[in-house]
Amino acid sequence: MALTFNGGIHVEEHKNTRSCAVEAMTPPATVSIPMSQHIGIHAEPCVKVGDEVKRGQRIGDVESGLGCPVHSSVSGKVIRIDERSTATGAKIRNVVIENDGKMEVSPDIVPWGKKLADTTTEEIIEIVRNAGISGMGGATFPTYAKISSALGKVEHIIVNCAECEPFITANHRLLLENPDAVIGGLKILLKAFSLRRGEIAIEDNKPDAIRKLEERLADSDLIDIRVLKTKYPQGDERQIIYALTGKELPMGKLPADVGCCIFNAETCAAIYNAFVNGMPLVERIVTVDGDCIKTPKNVLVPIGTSYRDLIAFCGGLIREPKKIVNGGPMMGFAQWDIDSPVTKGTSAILALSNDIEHHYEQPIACIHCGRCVRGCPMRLMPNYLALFAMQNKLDMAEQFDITSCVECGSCSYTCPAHVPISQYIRAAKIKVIERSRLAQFAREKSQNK
């Protein structure tokens, strides 16, 4: 019987590209590589305009603090270092590289010289850090820091292959086409944590991938395949932990605090690639889909490729999109600039028309049906939270635990009145968190007087 969690919803899957094998994209004429593709401190460019760079060469670094180095995805010349605005409005420096078409690999790229059995935990962490690997499921937390902070606390290493967002099939295709990289990455993580067993969690709507994993792991006693019920948001780490262990992750705590550490499937493959080939994270699989895309595909994309070039590789647009989304339609971000670059956390680019992305003209009003409450995986009361948000009653929103919202969008999806509940909650949540930070700052300032 498939494992699951309390709450959640069933969404229209739109897994149109599940049968589309991954195609390697022809590298574009230029790439624009952001110096921050991760949670933490922005990297500082370590190249200058006019420098010749090779594929895999480090072009940005973080000397201290939480952060990841950044590498070139092509060989060529640095033609510009400028600032660009992200979808959230943040200003990020980008290193723009003119591709010379040669794809020459940096001489620094060499496989790890030791067997896994002879490699220490510290060496694995250093390999992962030097490769610039951050979470590729969307969270983008630096992977080396996740490993370091969880050492000695963890009993369960879980590979998240749920991929519960509509449209996205990048992980599904990875498991079908290169399962050994995911399995190999998990084995490296098991060595880092000195654990003997790991788990691969996958939804039951991917029977072909489950069979492929069972074939590969038939003679292995290191890894268990855990089949999850197809339900949204099954890919959220709290829901996976509950489904697999029965443990609830308290708000403000990390998975390691309940004995778990979770890694995305493509993150595991990137760890394996860094260990076996020495290649840092310079490309990733992206699902390109939506009813405005001529030929939806799964594409292996050089980091820094613009959405425009990626969409052109998929045949271009067949109609004017209402919205272009980075990520899935439930938790992704609408984009205002089609020339924005693909980053380490870009799992999908969706071009959606009004036929899919509905627009409602009538006034919105809660009809008190309770569907949002039944569907909330965090067992909150989204109807009240949205009401408090609209009325700017932040104290009441905080009392109703607004900061526990994971912004999955289940409430908005199920609302028959089409109230944009999650948007109201997200806006109020930002205000509550900022107010709390300012209060903390004021307290610390008062204590230091």
Given for the second form:
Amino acid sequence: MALTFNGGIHVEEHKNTRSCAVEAMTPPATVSIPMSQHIGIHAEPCVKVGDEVKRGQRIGDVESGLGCPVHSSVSGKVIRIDERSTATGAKIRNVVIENDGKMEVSPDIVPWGKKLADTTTEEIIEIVRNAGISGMGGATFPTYAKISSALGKVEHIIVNCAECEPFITANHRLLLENPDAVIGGLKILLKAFSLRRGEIAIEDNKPDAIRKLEERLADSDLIDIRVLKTKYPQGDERQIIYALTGKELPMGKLPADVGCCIFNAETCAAIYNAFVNGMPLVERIVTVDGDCIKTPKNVLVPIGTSYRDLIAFCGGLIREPKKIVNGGPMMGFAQWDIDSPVTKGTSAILALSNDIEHHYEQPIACIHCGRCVRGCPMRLMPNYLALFAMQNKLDMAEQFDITSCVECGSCSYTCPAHVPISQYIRAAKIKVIERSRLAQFAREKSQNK
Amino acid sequence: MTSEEKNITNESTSEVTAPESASTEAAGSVDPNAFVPELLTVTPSPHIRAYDTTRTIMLDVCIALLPALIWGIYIFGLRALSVVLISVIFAVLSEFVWEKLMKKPVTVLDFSAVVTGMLIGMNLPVSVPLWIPAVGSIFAIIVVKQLFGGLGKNFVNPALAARVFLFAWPAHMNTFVSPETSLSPLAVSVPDVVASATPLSALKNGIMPTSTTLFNSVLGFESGCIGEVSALLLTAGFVYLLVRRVITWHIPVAFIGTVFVLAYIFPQSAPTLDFALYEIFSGGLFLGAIFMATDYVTSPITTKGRIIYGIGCGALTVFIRYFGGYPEGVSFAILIMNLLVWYLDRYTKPKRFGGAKVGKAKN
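If the one shown is the form predicted alone, what is the structure of the form predicted together with the partner chain?
Starting with the chain above, the whole complex follows.
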């Protein structure tokens, strides 16, 4: 019996690249590496225009605070440092490096000298931070900070291989082709937390990967494979925690508060790579798919590669796309610039034509069918939230728990009237949060008087 | 690996000499600019949608209604078809004309007016004058639906409100013929029909129906409105709607179950079980519970709310059937419960995920 949560929706899977082995990409002529690819503060470039850099060399650094360093993914020359929008829309400084094609590895890259058993928790955190590892599932929280903030509170270390978004098969292929890296990463994390047992959570639509893991873990009873039902959004950490432990993560709490810490499969592999080879996070697996791509593929991409180069590596476009999406089709961000770079959080690049939504029409009136309520993993009533948002009734929206929305998009997906429910909710949610912050600010001020 | 590295080196040298050709070669003779649009569409996620639309849902309801309708035409003759066709045509026409006059987008293609029309026609006795379905449909669409803002905005079920409006002509609305009677399909009115007692009117008087057996009542050999007689075929429609996930089981089961339980506990005549079964299989209960009480717009959205709503409909139906002046109470019961939908939704709001103390308590 596969584990799962209540609510959620069944989405057409589109896992077309399920059997496409990961191909290493021919490195592009230039890469454009953003100085921040995660939540937290931006790194400062520590190279100048004209500097020669090597692969794996640190090119951006964070003095203090939540953030991690950035490394070059190719060897070559820094030709510009400019500003460019990120996938989510913020302006960020990018270091643009012209690839000399030699892929020379920086001399700083040396394997960690000690055995895992002799490595301390602090040393592991330092390795992870220096390797610039941040969550590679999409939320991109700096991994070292996740580890250090959760120390001592955690009983469950969970590797998230649910991959519930349609189209994406990057984690699936990683588990098939390099399960030892994921398992090795988990072991390093277990060592950091001084725990013995770990869990790998995986959806039941990847039976071959489950078999592979079972083979590798046959002689170890310290890592459990927990099979999840294929359902969206099964990969959301709240839903994984609920499926595995039966605990509901309260609002505003971190997984560590209920004794769980969740890492993406590829993040684990990156930790393993940093430990064994000393190589920081400079490349990642990206699923390139969509009905406009000639040959959909899973590609090992140097960070900073532009979508254009990546798509060209996959045979280019065969028709004009309407949208280029960074991430999965349910929660990914539609991009306006095809020359934007792949970052640490880019799990997929999808080029979608109009046909993907060919049945999509102009929104019409809500008929109160209840599909959004049935599908909401947070047990909200999205139809009413959207209505209150339209009418700007923020009090009612707050009463109906608008701030609990995780913006998974299930409501918009299922809506037969094509009402952009999650968009309405998002807009009103920001207003509600802003309003309560202002109210708190006013309260504090009056108390100080 | 070595060949690949060589490949890279080759490219970089060619790039130095001829930067023009380098980009195409780097991608293996793919033009990276082909089909790149000048502007990309930026929208919030999600970027894909389910296939269900309002239209497919309404079509599913039409399909689910068909077996019972065909049965009605089979036992009441072609005049039944005329009645339903007229109500459908007038429902669609009034929606079209109104939206044209009000310069609103025309939405007849969402099939909601067709469903309303079908339900009005199926809720009429076959012997009504042919202007009755027309008046009913115009009232339902214009007064009940469009005046309140169109699809999704009406606060009571249009077809039921129209049916209750048509009780302004009780002589027409309460004359039921027995299944064998043949009536002219096209004559505007059919005077001098031989009225036959429905099982419900017998039950109302505290006697067991003699015009039909329980078995025939389930199959649909009884007098009544065009679409309500065959509980069996209406149930077939129910199963179809469940399979297509158009509705959930909660409202119909709670509704019919409540009527059965109350009739069983408070029988009006003996034997008790037969009485209770007649109560659920006669009249418009199946049609009302499966197709009208589950109307999305006027029914609650939460599971708990749906069960309370179904029980409320059932209790009111029995109350009206027992104490009201009219043998049938389904329409009135549903209309009254329609008015409570917002309160049912509001007070049965599910506890949000992680909002209950469960999370902390278990910890």
